[in-house]
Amino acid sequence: MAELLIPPAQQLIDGEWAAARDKGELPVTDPATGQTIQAVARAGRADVDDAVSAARRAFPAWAATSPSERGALLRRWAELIGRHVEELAAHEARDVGKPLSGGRMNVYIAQGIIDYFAGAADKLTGVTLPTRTPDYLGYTVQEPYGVCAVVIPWNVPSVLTAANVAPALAAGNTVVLKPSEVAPLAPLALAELARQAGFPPGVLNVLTGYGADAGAALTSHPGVNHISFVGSTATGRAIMRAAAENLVPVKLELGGKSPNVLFADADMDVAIPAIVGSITENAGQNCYAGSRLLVEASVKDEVVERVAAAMRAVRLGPWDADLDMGPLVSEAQYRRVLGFLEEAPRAGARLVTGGGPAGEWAGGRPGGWFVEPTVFDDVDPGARLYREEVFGPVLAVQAFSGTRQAIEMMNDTDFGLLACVWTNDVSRALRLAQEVRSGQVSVNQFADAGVIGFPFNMQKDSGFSRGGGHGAMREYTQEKAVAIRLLDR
């Protein structure tokens, strides 16, 4: 099997690797060491024009391709990913800073997503409609938009590439993907495998570069027919403003401030490791990270003690040490998280464990953007730590008394991505699931483990989309309604 190579300082446009036309290149660094991994192209407006033009040329033939053939190519892509798991995992883990096992998990998830949409490609259907007399026929069809711009962040690049590109391609669209300049290597490697799988030139294009250079030019480009953006709420608002100029539909997956709501009757041996994992996995750099812990008052002291002990046991190290948690992805993110840590005690929160930089990682060697897994208790509901997305391994704890107060506290946030409930009372769990304003709810687990095709939905400032599952196919299509009068002949 040939080695999976990413050509340095190049990007994929119209089926070929090419250097940036006028911006040059930019370095990609290992956040555990600060050393450059390799350079990638720094795309500018000219490169965006080239990629969008390629996607527009490819669209008519791709949209006319049999859905079964599109599905077969997606399945071939998934098969190639399965042959290169370790290389892809290393690209993702080193680039983002997560443990190698975390990179491997993300690649397997990405493979599963692509395989799912390979099977869904020929199952996108419209409906026939009732008519007032037999002389009429009415039906709907789902049609692709055209060129889809996909802009993703750096935290789980393999998963986000698959989750946005696969349904768009399955539905018959062509794609211009702009991964984050901080972690573009896994998306580039996935694109190379798509090229090897046989996708026609221009169907999938990947631009690497800064948001101000490439991202803004792509999302405001008049040749784009649909925009999918994953990232911060502030940038999501800017994307919507750009899309409004061209009247382009937008799919937004934004931030989160997800609560773990722990009742006294929960199985603590199951809940506590999951709660700790929900804020330390990927160093807390996930939109759905369980950054708020709401605990029934009668067991709060015990829970805080056990959570803090588990946080102190988390092992930190670089990606290839494959321990429990890596560094934050960049110096900018490191400084931002330290700002929250410094401010929280001044706002009245009680530091239980952690609270600062982790000066040494595996082997006792200093360096990297490592932060201690941190727990703050008695966090004021008006504090930034409670209300804003930190994107770091920082847990804010509050106590509640009774189901009604738990519901009020769950909903006391601008975000609405994921809510997790821990209880052995079925009625209580169903009540909370019914009343929380959140796109996703998990009971006695964190996130959607074990459910195939689980929709990645969101509400409030977390955005709006039909991500994940079969609904994602419809996100990338527009419905056409057809009415026919049957004439006598």
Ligand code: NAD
Given for the second form:
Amino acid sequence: MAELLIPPAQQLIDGEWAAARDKGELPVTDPATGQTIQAVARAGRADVDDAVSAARRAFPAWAATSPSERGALLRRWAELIGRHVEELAAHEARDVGKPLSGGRMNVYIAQGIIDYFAGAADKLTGVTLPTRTPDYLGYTVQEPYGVCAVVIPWNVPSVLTAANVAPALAAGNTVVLKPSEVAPLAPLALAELARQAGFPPGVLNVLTGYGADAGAALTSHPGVNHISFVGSTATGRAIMRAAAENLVPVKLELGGKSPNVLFADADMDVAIPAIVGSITENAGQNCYAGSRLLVEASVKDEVVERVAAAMRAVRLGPWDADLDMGPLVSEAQYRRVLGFLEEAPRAGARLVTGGGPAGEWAGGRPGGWFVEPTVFDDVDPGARLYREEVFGPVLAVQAFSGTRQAIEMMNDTDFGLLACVWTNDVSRALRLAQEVRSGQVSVNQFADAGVIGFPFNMQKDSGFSRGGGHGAMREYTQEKAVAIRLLDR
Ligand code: NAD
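Can you return the structure of this protein in the form predicted in complex with the named molecule rather than the form predicted on its own?
Below, the chain from earlier opens the complete complex, with every other chain and molecule after it.
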């Protein structure tokens, strides 16, 4: 079996590892120590030109391969990932700072996604259309766009690589992927495995570099036919503006401020650990993190106490200690989260637990960006902590009375990614699921665990996409409608 090597300071263009044209590099650091893990290439405009040209050259032949062949290559890629789980998990965990078992879980999820689209590749169909008389035939075909630019953030790089690259390739597109400058190692390692699986040169290219140069040059490149962006709402807006110049379709998966809505009749032994996990997993750096807890007033004090006790028990450590929670990904993210922690009490919130840097690690290890798991109660619905995405282990709690107020508070956000409802009353659960304005809703569990091909959808400022599931294949294709008159000759 070939080794999984990521050559230092190189990126993958046209099937070859190569340094940036101007030899630029950027360091990737371990956020638990601040030490450099390795350098990656710092792509500039010339590298973007090379990658897009390679993807354009590869497109006609790739689009012409049979969907079953594309599926077979994707399946081979998934198999190779299965043989390199530990190396990939270490890249994901170390780069982002998450516990190793979290990295491992992400790699298995990525493998499952690629395997799903391996199976979906030859099941993408159009429809035949009814006609006014038998003299006509009408049908649709799904066609790939061409070159897809995929720009992803740092929080779950392997999952986001798989979720965006696999459906695009399955549908017959070629891809230029730009991972985050903060966590590019797992995407590079995945791309190396795709190369080993036998994808033709130019079908999957990976550029590493900063958003302002490589990301902006890629998403405004006239050779790109479709853009998938996962990241912050602010960057999503900038990318959409750039895409308008070239009239290119954009798929956006942005931020969130997801509520856990907890009724007094819920099974608390199931709900409370899940609610704590929803804001401490990956140190709260998940787009769907359960960052608002809306709890029925009659049980609020008891719930807040139990949640706070569970937050205090969360064990912090670097990726290889494999405890419960790692540091934040970078100093910038650390300073940002501390800003929210300092501001919240001034805005009237009551600190229940946490509230600052985690002494043991932040003080004990220079450069470690650890923050305490934190709970604020009575957070004013107008406060920044209640309304804005923190992207850290910080929970904002508010009480509600009755189903109607729960619905109003659940929807009182600019975001629309996920809402989780905790109740044993079926009709109330269905009422909330019906009225919520978010792309996803779950009942008596956090998020979509257990459902295969769950569409990862968004509404409002969280973006718009048909990610995850079979819908993603349609996201990466355009529909052509064909009308034929059947002549009697
Ligand atoms: P970010 O928006 O700063 O960066 C995301 C990516 O965009 C990076 O690769 C970056 O280099 C690139 N980029 C930055 N500026 C750019 C520009 N002007 N043009 C083109 N590319 C540019 O986000 P982040 O800080 O890396 O990640 C955190 C955000 O990602 C959070 O808001 C989180 O909610 C979101 N996220 C969303 C989902 C989802 O599915 N909805 C999933 C994970 C993360």
